[in-house]
Amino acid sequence: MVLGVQHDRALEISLANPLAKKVETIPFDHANGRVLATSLTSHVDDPRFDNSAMDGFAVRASDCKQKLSTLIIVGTSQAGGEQPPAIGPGQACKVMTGAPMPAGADAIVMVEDTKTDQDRVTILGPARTGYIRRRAENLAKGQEALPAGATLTSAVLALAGTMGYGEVEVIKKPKIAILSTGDELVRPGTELAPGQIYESNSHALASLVESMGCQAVRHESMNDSMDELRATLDKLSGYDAILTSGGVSMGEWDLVRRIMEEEGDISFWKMKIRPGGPPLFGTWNEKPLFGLPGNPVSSLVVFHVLVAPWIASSLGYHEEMGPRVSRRVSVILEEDVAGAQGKLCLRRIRIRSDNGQLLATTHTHQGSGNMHSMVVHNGLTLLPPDTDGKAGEVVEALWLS
């Protein structure tokens, strides 16, 4: 067991034991949300023939130069009919958005732009060359679009079907099991009895796991047995992966860390950042277990800087288009931010846009267990090991979901 590891380190050792990659096929109907197990390249060219941009006339540039022009008209072209005529000297076809080119033609004349009577037309604006849409000018048959790894958004799922994609192979989503520690823990709603609090960070989780790709099962919260929770991780490592909260730190009632210590297998304990020192990463039963802190803060803190991340590589995300619960970016602090002796700090902070640069300040106190915070702020500085952030400096941070 490593003892006391800086946050990329953490993150190197827990991706000795990544979470398990699966692969299904499922019906393009139920890909929505979906993440790409493997690159997409396009069954067809896009667009599959050169076709109008516009509601209008299909006619020879040429033969539209001068003013008042009148052409004869020789035929109709609609999307999904039959090929058009083609069209010669003095010619036009009347062409609907999205209908193919008939042969001959080089422009379009907006619909608006002309006045017809019987079989003519008479040209009254300009026959444009940049109405027509070109024959795989936005994608060639064979071309790769969609890498592996991104979310199937509206946008993908939309690009996907027009490639000729009517199933897609996806990453099966890993099963993470999510159990919260602590005699004094109850399920919201219920009365409260003296020394008890509510337990929440099991829904927070579980809301982050869902966010990241993967399927959460929420378990209630477990009394301090190390009998029960034995039993109770025995029956969580038929999961793809373990999530605890609480239970990590030093006291004697740290249960996770003493069992994990005992009967476990643990690759490091205690991360150098503030907060959320205290976690711990091993196995039970060759299943990855994450051991999260208690306090509520500091649990979210170790589920982005470390959890997601593990995921995210674990599964070969997309770095840009696939699942991410935070960004990284540079913000300009409006005022001085305390760093962390030894540690990367990671102080809450309200990221916003103003004039094209993004300011960041604070707005309430950073204790570990003000939930609150999580809500008022979206964002956490990355301040290295004993570096303060001085008003005016450019210092990078996570710009949360």
Ligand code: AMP
The other form holds:
Amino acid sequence: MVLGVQHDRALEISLANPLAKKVETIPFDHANGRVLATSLTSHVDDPRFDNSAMDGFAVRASDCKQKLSTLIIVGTSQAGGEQPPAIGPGQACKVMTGAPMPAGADAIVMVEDTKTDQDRVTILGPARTGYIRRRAENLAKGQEALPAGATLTSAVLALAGTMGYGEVEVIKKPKIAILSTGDELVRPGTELAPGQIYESNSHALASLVESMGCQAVRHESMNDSMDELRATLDKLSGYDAILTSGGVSMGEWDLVRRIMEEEGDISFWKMKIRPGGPPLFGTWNEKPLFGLPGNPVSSLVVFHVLVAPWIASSLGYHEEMGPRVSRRVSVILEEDVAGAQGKLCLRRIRIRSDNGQLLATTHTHQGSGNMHSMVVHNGLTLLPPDTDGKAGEVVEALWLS
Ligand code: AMP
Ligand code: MG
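Beyond the form predicted alone, can we have the form predicted together with adenosine monophosphate?
Following is the full complex, with the preceding chain placed first.
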């Protein structure tokens, strides 16, 4: 077991026990929000054939050089219809948006720029080749257009459909168990006895787990008891990974740490970050287990800087297009922000976009029990150890979503 690791080392160590990646093939109709397991190449040319970008007339540009040329209409090209007749000199074909170009035509005149009289059309405006959408100008058959690890969100879904995918191979959602520990915790909405508080961490962690493309399995919070903890961890090790909250500090009742030390397998304990110093990582019955701190802010902060990147790396999420709960950005501090001695300092900040710049301010106090501060703020500084941030300075930060 390694004691007190820097942030990047903690991630490296935890990735020695990654989340198992499994894949499944699902119907395209159910693919919304899922994550591609493989890259996708197009089954078709897009567009499949030269077609018109406008409602109008397909013409030969050379016939329309003179003002008010009149052409004979030889047919109509409709989207989804049959291939229209070819046109010769002096002829035009009515064409709808998306309908195939007739052979012999090399330009389109918009319907607004024409006047029709029975089977004749007078050309009043420009004949443009630019109004033709060329076969495969977007994508050629066989071309790779979607990377593995991308979330199937609106445009990605639409492109997979455009490319002809009736089913997709996606990453099977890992099941991640969430367990809060602490004698003082009770379910929100129930009567509080003296000394009790409402349990909230498991809800926040479940939300983050789901946003990272996994299935959260929330267990009822449990008392600080070695026997109960052992039995529950045994049960939860049937899932793909376990997140616990609470019980990893130095206290006498910090039993997650104790049971992991005595009966589990700890890879590291304590990270050099503030807030969120006491987490541990290891395995219970071979399953990866993160012991997150109980302090509500700390548990979320550690998820953001450790668990989220661990999930993303384990499952091969695409950096830009995959599921994520934060984005790394550079921000300009609007006030001095104190760093932390020997530790990566994750101050809560509120990031806003102003005139092309991202500005960061702080509000409320930064206590690690103050969940209100995680709502008022929407970001975390990534101040390197022993580094203060000064007003006007550019610093790295996580913009939380
Ligand atoms: P612990 O890490 O168990 O020492 O807990 C640190 C602090 O966080 C204590 O004040 C706990 O009451 C609080 N806490 C622990 N777990 C939770 C939870 N699941 N929801 C809300 N507060 C918690
Ligand atoms: Mg506790």
